[in-house]
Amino acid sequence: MTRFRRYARDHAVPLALLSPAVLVILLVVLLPLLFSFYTSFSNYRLIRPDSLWDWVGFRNYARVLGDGDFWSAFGRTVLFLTVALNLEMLLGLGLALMVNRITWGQRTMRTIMMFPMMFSPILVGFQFKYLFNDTIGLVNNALQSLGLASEPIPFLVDRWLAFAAISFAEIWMSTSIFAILILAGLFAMPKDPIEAARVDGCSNWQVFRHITLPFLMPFIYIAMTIRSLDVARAYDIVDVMTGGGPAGRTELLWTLIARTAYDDARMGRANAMAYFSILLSIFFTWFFFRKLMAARRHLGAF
């Protein structure tokens, strides 16, 4: 007890300094959070406010493990993840490679490659609807003006086009995420390796393939952790953009929650499904977080 009171008194100022951010912390993030895990054991509907005490136990956890909707959205919400880290990546990486290599604007091209990502999600949606659509849309009109096509093309109405149309719009948006991190690791990285590979004769490909891409590889799975877990809780694009039809063909797990608390007014059933969806998350982030280890000792012992 008197260890506890000298610690106390002698970080009195830090611990006065912190607490106002440590309430609002427990205002605003963990209060919701025991809230939604309450939920998820209740038969909480909105438009019920007494349902909040109608316990259920694990009946709502039983009835999304059973639930088909639930794992098609939960198997499209893994293929959209696999699809957009994989391909943001790629084309990151070709990015980051390109704006390397540039002498002359090499910031004002940093620039503009940041403009995408300062876009809301929303807008990025509302963007691609109208890009994509197959009456007005702009894609429509230039396949049929250049004769590549004879009728519109249902983008957002076909179950594949519109996932891909989805894709591509979440694609454009975070891809200079992935550009900007690998830049960040091609800036790190020391040239006397690379200059002593060039002497011994080694092509540009075997350049990249042994030097250049490991010592890349930390950033790249640092971006894909911060990746998995926006795409993984993707949301405003989909809405806005198909509102996960045609049909639920497009929804995705957090579309079919909100549908679920929302429109059906289902509260505990859509918290039980949100917690599912976290164990997703946290999977991908472990995953991802033992690559970048595994990258880190691989680095180390060159």
Contents of the next structure:
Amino acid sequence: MTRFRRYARDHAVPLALLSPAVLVILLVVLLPLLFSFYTSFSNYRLIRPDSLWDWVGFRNYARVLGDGDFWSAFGRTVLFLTVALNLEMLLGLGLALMVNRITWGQRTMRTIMMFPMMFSPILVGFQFKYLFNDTIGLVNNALQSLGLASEPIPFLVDRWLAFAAISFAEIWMSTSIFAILILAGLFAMPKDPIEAARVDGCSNWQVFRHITLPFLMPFIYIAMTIRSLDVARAYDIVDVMTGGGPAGRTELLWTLIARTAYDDARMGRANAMAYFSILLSIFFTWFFFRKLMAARRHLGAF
Amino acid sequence: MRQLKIALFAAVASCALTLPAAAADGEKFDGYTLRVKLIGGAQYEPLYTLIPQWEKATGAKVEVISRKSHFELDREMKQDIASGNIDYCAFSSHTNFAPQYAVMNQPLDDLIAADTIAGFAPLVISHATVNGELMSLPRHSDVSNLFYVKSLYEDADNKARFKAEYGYDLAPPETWAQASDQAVFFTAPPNRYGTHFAGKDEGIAGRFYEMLVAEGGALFDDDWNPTFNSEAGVRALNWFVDLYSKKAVPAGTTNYVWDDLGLGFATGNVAFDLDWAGWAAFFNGADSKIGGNVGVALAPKGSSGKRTGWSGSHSFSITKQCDNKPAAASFITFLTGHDAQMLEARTGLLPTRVKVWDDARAEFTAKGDSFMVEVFDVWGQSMAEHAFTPPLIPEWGEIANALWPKLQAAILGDMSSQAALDEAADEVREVMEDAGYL
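Can I have the other form now, the form predicted in complex with its partner chain, not the form predicted on its own?
All chains and molecules follow, beginning with the one already shown.
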């Protein structure tokens, strides 16, 4: 006790200065987290406030563990993450490399490249819902007018086409995040190693593979970390385009959780699902962070 | 849709000028501001142009703090209940969802005069009554009947070919089996489909539910055990599955809800459409490609001989937390009064007051609008004889949400009808167990 008192006395000013920040974090982050964690052990329903005190132990977690629909949504979210992140990375890298070569009008190109990021995800969802509609959609109309299809293609219904459609929308909106971050990396890149490599007779591919890419990897992993958190909680675009359906074919974790929490009002169970989902975000953050560290070490040794 | 909206507003504005500016009972609430949450959307907004009349008559002001679609409003009110933040007096409700709001919903029996309540259709009042207490004043009712493209049914060539193929005369279907034949017959993709149906959310759950009843089945037994995975249930679901597998409906129908269906039928790409009466004036009007070419018929019968008739009423309620309940009662009485309902009836929305049925029909007759007279006759008969609601329990939303993804799975061919219903029944059983019924 005396040690604590002495510590408090010696560090009174820093502690006092830090306390508002600690207090705010406690109130804004920790309390809601604790509350939602508690409700995941209760039968809490929004429409019955008194059910907050209806303690059900691990029932919500046990049911989530045995819920096939939840685990298919979980698997689909992982697949969605993998597809969206990899394609965004490849397209972003290609875009950045091309824009980097432009000598005239590069600033305008960079601004234009950022346009998709400026739209609200809900609007992007409506835009692609209309484009891919089976009867009045632009894509179907174009395909039929060009004689490439005789019957409407149900883009938002077919299992894989619907998945491709939501992935396309997500990739369309966010590829530029990768492009911008990778472009920043390209700008910061020293020219000497590349020139030295060229003097030594390296081909373009060898220069890219052994010099440019390793240098860009930390930037790519930062973009991956940020985007993995974004995509893991993807909701708006999917909700507008398909609502997770039909028959759960495009159901992602957050469309399922939001429906359980608000439409069904089963907040306790939804929170149990959410805690499983957080594990996914933590895993991807940890994974990319480790990759980032490795890439940096590699760069240091370079 | 925008043109429709403008047309509706124009019609309402001209009518509003001719209506008497008076609240129902002449009460005064000078200086009081009544906070309300109202359902929004093209069909619902015209009524709100009457609000200034109530303000003028009572001296009160109305502050609309939320105007959203039904499902958005539903989510918002659930959050209000959870946070205990109910700082408004009146809200738009729906008889089928009202039991969810029991915590915040003020019973109206002591606030609304008995003779006012007596003006409403008894069946509709019974739908708005939960556990013996009147929870809302019904605004307009919903039940679906058949709209069809007349020229397709009157075409001599169609008649001859249909008779040759199916062995009976082509006429608006009397049974759902006939409807199924006709849907297949009229299909010629991508330009025309036989029909379409609401394929997601509560839409498909409700459509399945009414088909289940028409097939002689029930959602639950007397002890709230799910019974819809019965033979009748499979028959009901197979009606949708068959049409989808025969491509007699657009492939995207599993993503359609009400606006997609209404606007789709108005483009003339669908031979018949089971839909709400609120679309009637639009379907037969100038903004529709089939204007003047629309027929109506009672919803067909299932194999049990009973017609489909999933029904419910949009309504207005008062919160328990309201600080001026007489003002709120006066407001919702005004919005469900005779003149207000006449305004909505002119667009085809079904009145809940008995006298408005007669007066609206007389008005259509006087104007020579035989289509709307027919609409009121068909829907009037439907509301009186065939309409039924889902179970009026708070869990209806959850039950619908447990049902529809499984119904979709069967329709899309991911699983058999029986397997889909069995899985849905397990989920619904869990819902009922958690809610304390089982």
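Here, rigid core means the biggest group of C-alpha atoms that superpose within 1.5 Å across both forms. Predicted, not measured: the structure shown is a model, and the values here were computed from it. Numbering follows the first chain given and starts at 1.
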Next item on the list: Return yes or no for Ile282: a CA shift of at least 2 Å between these two forms, with the rigid core superposed?
Entry: no
Margin query: Given a core-based superposition, decide whether the C-alpha of Leu65 shifts by 2 Å or more between these two forms.
Written below: no
Check: Rigid core fitted, then: does Met293 show a CA shift of 2 angstroms or greater between these two forms?
Finding: no
